[in-house]
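Here we start with a single chain on its own, the form predicted on its own, put down as structure tokens.
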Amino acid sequence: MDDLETYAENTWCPGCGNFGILSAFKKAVRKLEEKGIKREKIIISAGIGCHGKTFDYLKLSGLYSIHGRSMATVQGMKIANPDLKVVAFAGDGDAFGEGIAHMIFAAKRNADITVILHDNGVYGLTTGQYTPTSQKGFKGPSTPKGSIEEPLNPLALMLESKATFVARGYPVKLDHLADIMVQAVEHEGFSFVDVLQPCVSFNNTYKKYNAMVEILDHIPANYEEAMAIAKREDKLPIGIIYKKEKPPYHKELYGDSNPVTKRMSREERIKKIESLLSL
């Protein structure tokens, strides 16, 4: 039996990368685990969109964003509560579309979250228009003649963010990217995981990916390396491409303490209130 599974009917089109995604983050969740991080303490959300589905087969507590807003919402999960482990689930069109100024801040600031994006080239729930990672040509319902744009480069925008954590994954190589999961929600600090996730009915690149998908055999050794890596063409490198060590938003903000455990009494409140009145 999984226990993370739920009673929602899976909907997505057989074939899709996002069963890969939802397979490893199952690994992932009972790996962490194994570390001592007990899933009571791992909290989700989602956007608006086939990824966004993740939150329906997850049996793990969270709130279901809205479009663009999954990163936003986890933010204010770990303000809240810094005990807990953060993860949002994203698109490439929700993250980088109506969500990019928030992946954007959330970067630059270290906030201690995960960022697992769908990154699929496509507004697949919609039936296939072009997004900001949409190749240049690409056809779709809004761009029949081919999109005029050049796509965004997800890993070189968050690296120019300042994000601490950078990486790729394919869910054809599904224990990769379940231990690239892990190291992620682990990190403390921003950590985003740009997953090469093919949509087998508007944007099917598994042949493709197939064919330039190569595993990093090292963690580069500094942002220019980072860099050049996230920028390649020949190839797609999958792993861990940046990762450093700096505080995180939270503990910049109020050092160790903590809302939930560390707030005064009822009682205390009430005194506070009162003295505060009677001034």
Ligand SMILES: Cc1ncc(C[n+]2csc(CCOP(=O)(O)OP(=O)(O)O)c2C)c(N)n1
Contents of the next structure:
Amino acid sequence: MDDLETYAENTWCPGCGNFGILSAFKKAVRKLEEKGIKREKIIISAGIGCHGKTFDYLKLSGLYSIHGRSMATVQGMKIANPDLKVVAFAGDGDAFGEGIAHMIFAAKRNADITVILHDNGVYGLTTGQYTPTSQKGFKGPSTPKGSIEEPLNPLALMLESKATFVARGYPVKLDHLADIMVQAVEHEGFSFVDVLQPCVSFNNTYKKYNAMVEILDHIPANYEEAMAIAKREDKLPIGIIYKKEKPPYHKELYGDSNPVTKRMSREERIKKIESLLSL
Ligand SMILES: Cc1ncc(C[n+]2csc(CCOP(=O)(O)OP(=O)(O)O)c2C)c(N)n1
Ligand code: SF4
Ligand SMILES: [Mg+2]
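Just the form predicted on its own so far, so send over the form predicted together with the ligand.
What follows is the entire complex, opening with the chain shown before.
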């Protein structure tokens, strides 16, 4: 048993892409520790789904969220204590179905959170319904004749929503994914990692991804190049697709102040409210 493992029994299907995501994240935590980020400062959350079990299998502090709400949960954690590095594990149904407004607004306001998307193009836990990222023609119990909708492009959507760090990884390229995760957590602002995650039971994409994944040899120079890479259909480039420095939401909101360490007394708060009301 490693020191990031919990007592929870792992119930993912053998071969699931989630195993690689979990291993890559454990590697990332250890690399972050080597860089001086204490383990107790890394706080996690997750939605509901197969991806959500990542929360059960990681010995880190956090709060298990509900379907589509882990992005809101970690934003609250960050505002309450800006010293924390907060990470949300999200599913594609979770983040871009139920939680799509949270994703867009978290990116728009440059909330200092990291979202790791377990993008398997399917509702895995509920056994195979189509999601916003399912390919056109995808067959499952809710689309027996094949989905007639076009999929969302998570990278392009997050770029358009003003995310300041956008990346894509593949669990088969485990060390590469771990490096992306490290940089995503280190980034000050909204960081989004779209992980191409094969679901062996309901959407087995290993063959397709093995043929189409290509490691980017540079970080695109600007937004336009990033968007062009995000929209490529001939290949699936992985790596950091966009990175921009911009003040994060909590700093715009209250500078370097930390409500945990700089908590006003009751009297000070009443005085502050009175002064605000008298304006
Ligand atoms: C508010 C709410 N709506 C729906 C559900 C039922 N539900 C649980 S998991 C799930 C699908 C999860 O799919 P996804 O987010 O893609 O995660 P995956 O299982 O593929 O990792 C659904 C619809 C729920 N638990 N709560
Ligand atoms: S149903 Fe799919 S996503 Fe869920 S554990 Fe099995 S292979 Fe993984
Ligand atoms: Mg899914």
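Throughout, rigid core stands for the largest set of C-alpha atoms superposing within 1.5 Å between the two forms. Source: prediction; values computed, not measured. Numbering follows the first chain given and starts at 1.
Superposition of the core reveals a Cα shift of less than 2 Å for E9 between these two forms. Superposition on the rigid core between these two forms places the CA atom of E268 2 Å or more away from its counterpart.
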